[in-house]
Each structure stands twice: as C-alpha cells, then as structure tokens.
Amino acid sequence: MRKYLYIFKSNLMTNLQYIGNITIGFITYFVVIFIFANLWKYIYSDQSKLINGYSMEQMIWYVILTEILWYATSGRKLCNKISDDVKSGNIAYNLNKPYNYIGYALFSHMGEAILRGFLYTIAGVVIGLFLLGPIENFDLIALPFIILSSILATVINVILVICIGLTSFWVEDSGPFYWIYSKLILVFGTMFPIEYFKGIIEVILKYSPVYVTTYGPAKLLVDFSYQSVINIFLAQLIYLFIAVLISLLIYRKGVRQINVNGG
C-alpha cells in the first residue's frame, strides 16, 4: 500500500507546481454555476415553493456540489491517457513493475482529483455564499459524511473511467464510450436530482452510477438524514467493490491478450 500512497503523493506534489492550470478552470465553473443559478431562480418564480421536495437554495447548492465532483474527476483526461497507454504499448512496460496498473492509474489520478476537488470546493463555497448565503438548517455534523461520500464518489468515478479506457484493448477508440458515460452523468447527475425523474427512469437512476458518483454526496449536502447516509454509503461500497472487480477482470483479460499475441 505504501507504494500507491507514494504514487498519490508524487502526483499531488507535481500538480501543486501547476496549480495555475487548475485555477483557470474556475472561469468555466463560475459561468456554469451562474447560468444554473439564474435558471433555477427563473424556474422558482415563487422562491418559497418546493419542486419535487427541493427549494431553490437546495437546487443551486446541489448543482454547486455535483459540478465540483464533475470538474474534480477530469475523466476525459484519464480516459485518453489509459487509451493512449494501451494503443502505444506503454501499458506493457507496467507488467514487470511492483504495482498493479489499475492501482497506479487510480492513485496517480486521485493525486490530481483530490487537489482539484479541494480548490473547486473553496470556489464553490465562495460562489454559493455570495449568491445564496448558507444552506438553511445545515448541521455541521453532516460535513464529515459529505466529505467521505464525495471522496468515495470520486474514487468510483475514476475506476469506472479506467474501465472505459481499458476497452481500448479491443476497440480502436474508447472515446465514444466515455462520451456516452459522461453525458449520462452530466445530464442525469449534475443538473437535476433523481427525484425529478419519475417512474422507471427514477428506478434505473437509483441503480446507475449517477446515484453513487454525484447524487449521493449532493443529497447529503442539501437534505441530510442518517437514513440517507446508510443508503448512500451502502450503495457506494457495493459499487466500489463491483467497479474494482470489473476493472481487474478487464485488465487481466487485456493483458492475457497481449501475452497471447506476443505483445
């Protein structure tokens, strides 16, 4: 485990040297939040009213956190990196290394994701307080649960992106698969809570990556309850186990293919 922590630390320290590149993204983040804030203010013509159980303040804070999780993961960059490693053959050089490629990719990227998440959280809190003020009835006891859930959400998201990148063992370009996945998360995970989708769509979303990668932490932020903590953490742990298992199976099958082909 020490070697993976060293990989995480090394990547974190490297990204600290290029912190300016991350902060440039604040401009896009601010524009997105500003647009959504005004959109929800327009939708909530009566700001005292609830829509699907959410007030206007809850909806805007929901978007603030889900967009933080979205920007922190930087999934496209990771997917392209893994895809390039597979197509160029660089992944073969990791076979004799004293670490697993999945673990290396995860901890290496988390070094950047944690830093991005921390910086975007500061920006998001400042923007939220400026536009709305503090969340009504927010209890500080919820904070550690929100942080832990957000970290789990990011880890799960990163592993799922790794799985998509590893499909390059069999397809020429994993980009279209990532595009579909990213749009699923973006449309159903960052813009609206699951409760906005009724019927079969709501049921499907509760079993989809949306529930554990974006909805869960945001739900704890705007509508905290211990029952939600149990449901969300249980779902995240199950998803984490399944995601790790799938990623290892894809990697081993891909490596076996390299060995068979003499790569």
Contents of the next structure:
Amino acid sequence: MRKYLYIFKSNLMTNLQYIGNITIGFITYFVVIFIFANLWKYIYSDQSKLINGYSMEQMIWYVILTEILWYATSGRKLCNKISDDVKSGNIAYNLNKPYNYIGYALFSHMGEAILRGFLYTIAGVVIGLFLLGPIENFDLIALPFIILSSILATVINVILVICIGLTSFWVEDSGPFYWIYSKLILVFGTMFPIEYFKGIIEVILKYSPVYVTTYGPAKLLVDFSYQSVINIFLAQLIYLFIAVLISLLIYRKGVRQINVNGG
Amino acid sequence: MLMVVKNQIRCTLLALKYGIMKEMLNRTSFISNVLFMILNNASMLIQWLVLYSLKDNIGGYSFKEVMLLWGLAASTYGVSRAFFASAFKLSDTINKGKLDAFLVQPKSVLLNAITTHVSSSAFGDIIFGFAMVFFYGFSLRVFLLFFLFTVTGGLILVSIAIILGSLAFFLENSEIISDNGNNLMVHFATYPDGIFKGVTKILLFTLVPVGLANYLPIQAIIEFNITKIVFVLLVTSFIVFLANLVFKIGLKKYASTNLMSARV
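Alternate state requested, the form predicted in complex with the partner chain (shown: the form predicted on its own):
Entire complex below, previous chain first.
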C-alpha cells in the first residue's frame, strides 16, 4: 500500500506545480453553474415551492457539487491515457514493475483528482454563497460524510473509467464507450437528482453508477439524513468492490494479448 | 479581381475536399464519429424533456422552439468545426510559427490557415441540427432560413475564433483566452436567452455574440421577421470583416519561431 501512497503523493506534488492550469478551468465551471442557476431561478418562479421535494437552493447546490465531482474526475483525460497506454504498448513497461497497473493508474490519477476536487470545492462554495447564500438547515456534522462520500464517488468513477479505457485491448477506440458513460453521468447524474425521473428509470438509476458517483454525495449535501448515509455508503462500498473486481479481470484478460516485440 | 476570388474559392474548396478525404480514409471511424455525435446531441433531449415536464414555457421558448435552438447551436458549431477546425487552433499555429508554410503560398494566408483540418464528428452536429428542423415542423421557409443562419452562425463562430486566436500576435499565452472565449460561445448557445437578464443579456448580444449567432436567428425563423434577417446578415458581414482586419493587423507583427517541424 505504501508504494501506491507514494505514487499518489508524487502525482499530487507534480500537479501542485501546475495549479494555474487547474484554476483556468474555473471559468467554464463558473459559466456552467451560472447558466444552471439562471435556469432553475426561472423554473422556480415561485421560489418557496418544492419540485420533487427539492427547493431552488437545494437544486443549485446539488448541481454545484455534482459538477465539482465531474470536473475533479476529468474522466476523458484518464480514459485517453489508459487507451493510449494500451494502444502504444506503454502498458508493457508496467508488467515488470512491482505494482499492479490498475493500482498505479488509480492512485496516480487520484493525486490529480483530489487536488482538482479541493480547488473546485473552494470555487463552488464561493459561487454558491455568492449566488444563493448558505444551504438552509446545513449541519456541520454532515461535512465529514459528504467529504468521504465524494472521495469514494471519485474513486469508483476513476476505476470505471479505467475499465472503459482498458477495452482498448479489444477495440481500436474506447472513446465511444466513454461517450456513452459520460452522457449517462452528465444527463442523469449531474443535472437532476434521481427523484426527477419516474417509474422504471428511477429504479434503474438507483442501481446505476449515477447513484454512487454523483447523486449520493450531492444528496448528503442538500438533504442530509443518517438513513441516506447508510444507504449511500453501503451502495458505494458494494460498487467499489465490484468495480475493482471487474477492472482486475479486464486487465488480466487483456494483458495476455500483449505481444512484446522489443525495439 | 473576380479571377482572384474565383481561384481562392477553388483553392479553399480543394483544401476542404482533401481534408474530408483524409478523414474518410478510415471509413468506420468516420461513420462512428458522426453517429456518436448525433447520439451525443440527442442525449440532451432528456434534459429538456425533464425541464418541460415542470414548465410549459422556458425563457419564452416552447419545447419545439428550444429544440430548434439546440439544433441551430449544433449546426453552427458543426459548420465551424467541420470546415474551419484549424481556426480554433489559430493561437497554437501562430505561437509555433506554423504560419510560415502559408505565408509562402500565393493565396489568402488566413483562409489557408483555417481550412487545413476537418473534424469528422462535426458532421454529426450538422446532421443533428437539420434533423431538428423536421422535429420543429418542416416547411421550405423554415428549412431555407435555418440553412442561412447555420452559415451565418458558423461564420460568426469562426470569426470570433480568428479574433481570439489572433491575440497570439500580440499576447503571450493567449491560448487560454482563446479556448475559454470559444467555450463561452458554445455553453450559452444551447439555453434560451429568456432565462438571462440584465448585464448578461447585453453581453450575449455584444461581447459574447451568441445572441447574434443563435438567439436572433431563431426569433427571425419563428416570427419570419425580415428586419431581423437583414440585421443578422449585416452583423455577420461586419464580424467577418473585423476578424479579417484583426488578423491582417496581427500578421504584420508575426515573427515566426525557430521551431523546426515538418508538415505531413
């Protein structure tokens, strides 16, 4: 475990040198939140009403956190990196290293994701307080649960993206698979809470990655309850276990296809 | 003069033709890129379906009108990226001294520089955009106006990209400004202008001219307002002229680099 923590630390230190690059992304983040704030303010013309159990403030804070999780993960970059490693044969260099490639990819990317998440949280809190003020009935007790759930959400998301990137062992371009996954998370996970979807879609979403990667932490932020803590953490731990298992299986199966030709 | 223009158009069309042929070398990849972009755009229908289940009218737009707006945003984006993708990398072209190759050619430096690359997925945006005309309700008038505004909107996006890209002639690290400016245009384009108020609305019709590329054309299509149609045409001509002027002024300051590279 120590070697993975070292990988995490060294990537964190590297990314600290490029903090400026991360903060540039704030502009897009601010614009997205600003547009959604305007949209929800328009839809909640009567600001005291609840839609599907959420007030206007809760909806905007929900989007603020889900977008933080989205930007922190930067999945496209990770998927491209894994895919390139497989296609270029770089992955072969990891075979004789004293670590597992999945662990290496996870911890090295988390070094960046944690820093991005931290910086985007500062930006998100500032823009949220500026546009809406503090969250109604927010209890500080919820904070450690939200942080832990957000970290778990990012870890699960990163492992799932690694799985998608590893499909490059069999298909030329894993991009389309990532597209589908990212749209699932973006459309169903970042914009609306699951309660906005009715019937069978709501049930499917409760079992989908949306529940553990975006909805869970954001639900704890805007509508905290200990029952939600139990449900969300349980789901996250099960998903984490399954995601790790699947990624190891894909890697083991895929790595047999590598032909090392020297050079 | 007419001959020069004719030759330039022929040269630009040839550049685009070879760009498309290059993209189509891997036909499977080309088709999958197009299809996935259509799917990508279509997935956003879910967002609007959910929002319109809450309210019948958002920012003065009905569901079909918002789909037309979304379609125009996609098709203008598609035209700008499909045929002029290099315009969005202009600051990189300038910073790395890649303009040298175009300076020695006896044709327009700007046109040659912005038509060297074709983006295959952007064709999916164009197809999706025109599909939205049928969703809105096809009529020859709507179709022709949509086509016209796809061209004007595309030209506005490319012109803004040229103006922002040309900042590289004057500033260091202008790529950040350029990328963010171009992204701003895309983000605002898909949401009804009625949800924005005050300064934001003014900005959307001036400094970030999404209003001129998308909102005003949609109003012109819905209302069939000749004044708005003429206004969009005039404003587009002005922005294209301005982009050309900024690039020309900047080009006089161009000093190349010592970076050695080969164009393949």
